[in-house]
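What follows is one chain in structure tokens, specifically the form predicted alone.
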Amino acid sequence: MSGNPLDKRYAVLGAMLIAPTVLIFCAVIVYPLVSALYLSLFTIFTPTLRGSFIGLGNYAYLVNSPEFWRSLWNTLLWTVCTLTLQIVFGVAAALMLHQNIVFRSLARSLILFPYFVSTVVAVLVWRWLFNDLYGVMNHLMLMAGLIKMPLDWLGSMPNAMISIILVGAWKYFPFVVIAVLARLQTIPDALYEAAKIDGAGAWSRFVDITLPQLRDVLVVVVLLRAIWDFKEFDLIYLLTGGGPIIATQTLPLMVYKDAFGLNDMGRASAVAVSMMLVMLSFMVLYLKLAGRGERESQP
């Protein structure tokens, strides 16, 4: 017995409607991924994109490369520290802006400034602030008596790593503020009123009401910001260039150096694929832990 002709027409219409999305997904996701996997199996000279097949040779090189492991450690350190500061300061700022404070609308607008300003402009300002000869940071610390000699913020360790972490947290924490503030405005006031009647203090209300209500949005925020921070390139490249030497070099900077500095597109592709595998493993682990916590919190 043949199927309903109307159902067939609906199936064809559905396939036609979803086809552009599938084509775009293949163009921007599948093709670059397959190309990176393919190139990572060759020694590719970047200017000509020609080379010879070496199989897993690039990956074997990375496993035995101290530079790769140092870059991986720098990437994880940058991501964890920057993300932690973003979450802490973002949630704190959102809680403050949720209160009935003076000039609340103006404060909400100004706090988004770091996120919307160009990365190049922000880096130029911060490089001026961090300058060891005429920078404002050293000037203020010298006046306060905190230091006796100007500090080299971007040219020595651990100052360089601390500097890029602070700048990254400042640049991207408004994203957390936007997401958390939007969720705070949907929490019913009756929950807080009932908690006050029961004698719960401010900290108890935050732990027992606010945090559980923010759990879902924080899962999404942490997931997105972790992905974006892990692959951050322009801010770190413009601030330190990965220096001093490779002390602040992350995996995206290593990809750039291998591809366009050493003209080895095959090795750069292997680093990029390794980045994807690391991020994929951490994201799967994080989602499992988040899902387990959500199931345990349900009655």
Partner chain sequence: MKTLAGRIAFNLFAWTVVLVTAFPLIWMILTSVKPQFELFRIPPTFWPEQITFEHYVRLIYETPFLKYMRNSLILGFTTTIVVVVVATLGAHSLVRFRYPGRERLAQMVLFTYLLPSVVLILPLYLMMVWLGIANTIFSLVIAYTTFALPYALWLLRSFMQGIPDDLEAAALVDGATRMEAFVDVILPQALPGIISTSLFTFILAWNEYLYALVLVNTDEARPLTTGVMSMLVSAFNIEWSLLMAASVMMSLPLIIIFAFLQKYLTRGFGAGGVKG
Given for the second form:
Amino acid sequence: MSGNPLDKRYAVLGAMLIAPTVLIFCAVIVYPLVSALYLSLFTIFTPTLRGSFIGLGNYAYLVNSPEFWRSLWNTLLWTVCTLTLQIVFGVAAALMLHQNIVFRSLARSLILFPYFVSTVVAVLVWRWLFNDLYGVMNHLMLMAGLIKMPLDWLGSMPNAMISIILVGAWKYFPFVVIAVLARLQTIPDALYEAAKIDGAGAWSRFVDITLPQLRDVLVVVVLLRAIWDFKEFDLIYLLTGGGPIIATQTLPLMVYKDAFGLNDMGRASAVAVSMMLVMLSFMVLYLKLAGRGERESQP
Amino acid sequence: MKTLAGRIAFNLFAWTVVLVTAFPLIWMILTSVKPQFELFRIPPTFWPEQITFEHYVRLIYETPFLKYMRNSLILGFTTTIVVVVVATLGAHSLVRFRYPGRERLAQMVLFTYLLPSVVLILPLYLMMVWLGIANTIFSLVIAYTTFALPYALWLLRSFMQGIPDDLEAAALVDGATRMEAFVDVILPQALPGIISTSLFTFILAWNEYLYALVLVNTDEARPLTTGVMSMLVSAFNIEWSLLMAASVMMSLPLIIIFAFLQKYLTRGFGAGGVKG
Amino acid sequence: MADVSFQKVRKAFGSAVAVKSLDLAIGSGEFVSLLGPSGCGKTTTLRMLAGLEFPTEGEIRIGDRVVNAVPPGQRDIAMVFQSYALYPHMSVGENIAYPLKKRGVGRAERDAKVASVAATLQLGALLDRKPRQLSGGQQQRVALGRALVRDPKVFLLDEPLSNLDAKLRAHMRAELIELHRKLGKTFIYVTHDQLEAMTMSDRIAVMHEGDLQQFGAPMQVYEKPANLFVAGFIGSPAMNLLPGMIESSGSGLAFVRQGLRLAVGAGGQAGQKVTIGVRPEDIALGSGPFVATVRIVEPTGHETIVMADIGGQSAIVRVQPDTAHVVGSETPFAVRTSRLHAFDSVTGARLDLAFAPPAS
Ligand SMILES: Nc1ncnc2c1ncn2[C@@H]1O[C@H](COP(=O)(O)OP(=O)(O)O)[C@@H](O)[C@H]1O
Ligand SMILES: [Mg+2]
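Let's compare: the form predicted alone is above, so bring in the form predicted together with its partner chain.
Following is the full complex, with the preceding chain placed first.
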């Protein structure tokens, strides 16, 4: 910082413009974040909000709680499976929509719509589709001869886990489509022309040109989606509520249940903090990548 | 895809995939205009034998749906306006001013953008209770800034980085103060980005569920997401046509945005949705 | 009287130093070019003068006022940006009127001034268009118009012609010279193109890696380059720089390198490492005491450029188009000793050496 008065005046103006943001951040993000850490050291009865300090007691409890480990396992399973499906379908759909098909922009809108629609709407529709008596899913599978009896899609295992994974894939794969399509449009045609002249077939063009060009965007997308899937609450809560029993209960659902079902805010906070610690590795990795991209994109 | 036949086959395939993906939403619309008794046909009918709008009429006159809708609109617009105004100023500051701590701040924005709501929600709940504003739309506006503000800031920052520095410099040389340059030159240039950001913020607020579930417990302040779900839970026997009608109505703003403002959505994704 | 002056101005971006202790005084009404390769700190210098960057150290004056802390809009300068920086959402007319508007000039006067500037620059028919509807040359003129309309004390131009095609560039060069003559204002013109600097300027400030190398009239810079950098940078094709050594030779001294031996009449001392500079037109092929090998022959029509090997180093020679040279052949040559330059090989500074004409 030079001692130039004008430079200083500008810096003050810049600080004033960012001040509302900083104030809001401190009030609704930083303070709650610190507060969550603090709460996790207490046991607090939700209806009265009375509590007492128990140090790391909540964490000690969690380490020995099979429910916690089960929820963590569920979270990882759900994240890995739904993310894999999102990436596979997302890349495939993007490649397809990149081609010249009739009414392409309408097709794109239709594919993107699930991503923008409210989770509540998505869940209502899917619960109707999964309805055991009158649902279309059961009807179609019976007709196709895949099953003999109507399935209980959401109330039994492993169906419930499979169902949430599928609906998650359906709801979130358009994000991958958008990201990959945007990248595909920037790959110069000349690359493909050159490969064609060199006699490369469609498959080898895909493997040698398209995939390497998509690598960076896929890394970013995988990280972002992993973070978002890991913390997903609405979709799972609304589809299965974590059931049957706790078979599809992920960590965010456990936080909610501990706080408002079992009325222990302290333990719920401990679950939330533990969950964030697991996520932190992804977040740091993503921040690093984003930081690198930023420096590269600046001249 | 050289031959005509190959091309037709590919188109058929592609459109089959698209329609299968969109099927749940198509089914939602179809169900919402079927009479109740038609839902219980086995096998189900695809096209309604009889189109009816009775569910929409019931939704409006016999349920609190309109109240929820009003709450959601107030919530969506208030959140969007507050967040976009604050974020526009903040993004301008992050992009065009130099002061200590600026880089750290930008990093923190990105970090908070990834933060899970469930970590913040308990302290926020306590805060609202303490402030005595639990169960109000206002408490939701405050809660929504936790995810909407980092998101909007990040998006707008990336839009504003795309505006050449020379434009502001030219305005300064031409005699504008920095704020005048912001108003005269930067804002008009950022307008498409601001519109995109507003749309995304509105959609985020419109679709939010968890905070609404935890912070609001009365129909007076309940937005559509939790409101419609409460209709599902409270109904003695689930009226799917009614719920599908509610779902369609709830998706109306999105359909409008998709139909008329899609270029802004695409632009928003180019700028920040993907880059992060 | 100096109109613009830099005193010990230094600018660092973090640890990177863009401008090192610059001293420069520019007279009123002068046309001065800041010339140097890309990244040498020209734009930074100009932006500091405009008030868009702040010097880390030193003082900048416009007139007798220290402007270090004066906002750009109050410095009585106008600037044309390399990117033109036209406001995309404003029409051409609004673009040109903007500086007046910001200075509170009334509507009627504004319109009159815009019309007169538009007439000067032949933009009259384009006033209602948006910048993106204009060609590169037209945009360039709008940027110029926005600067002209205000009648400032100093005009700053940052590579204004570099985005134009060659023909338009030549045309605009002439127009800018004409404009400067008509207005009589101080022009500070940044360019990396020595042809522009040589043809347009009253004086040229040659910069390299944030340092001012030489400040002088075009012919002075050309004929008396202050150091090796200027010698190599000014002139096209570039001056040949041949390193060698001063040795004692009989009663006097001589510059010696492989394939070349020149008697030194005055200055220098034995053992000194010296680089001589000789312009392509100052080597005469065909006869003389030395021998070169022809490597490449490039006829351009009005002259022929010959790349020749002189004692292991390639040199460029300008010859008449009608002389024939065979690639690979050896040819005798002479150098015009009266036009030789000499530099200290270690410091790069110009040396006052006089070379004796070749003993014939
Ligand atoms: N805003 C900046 N931040 C960091 N370095 C900069 C900045 N502006 C210029 N530089 C550096 O300063 C040096 C001089 O740049 P510049 O003045 O633009 O050169 P020129 O105009 O002669 O090409 C370059 O090395 C450049 O990288
Ligand atoms: Mg430059």
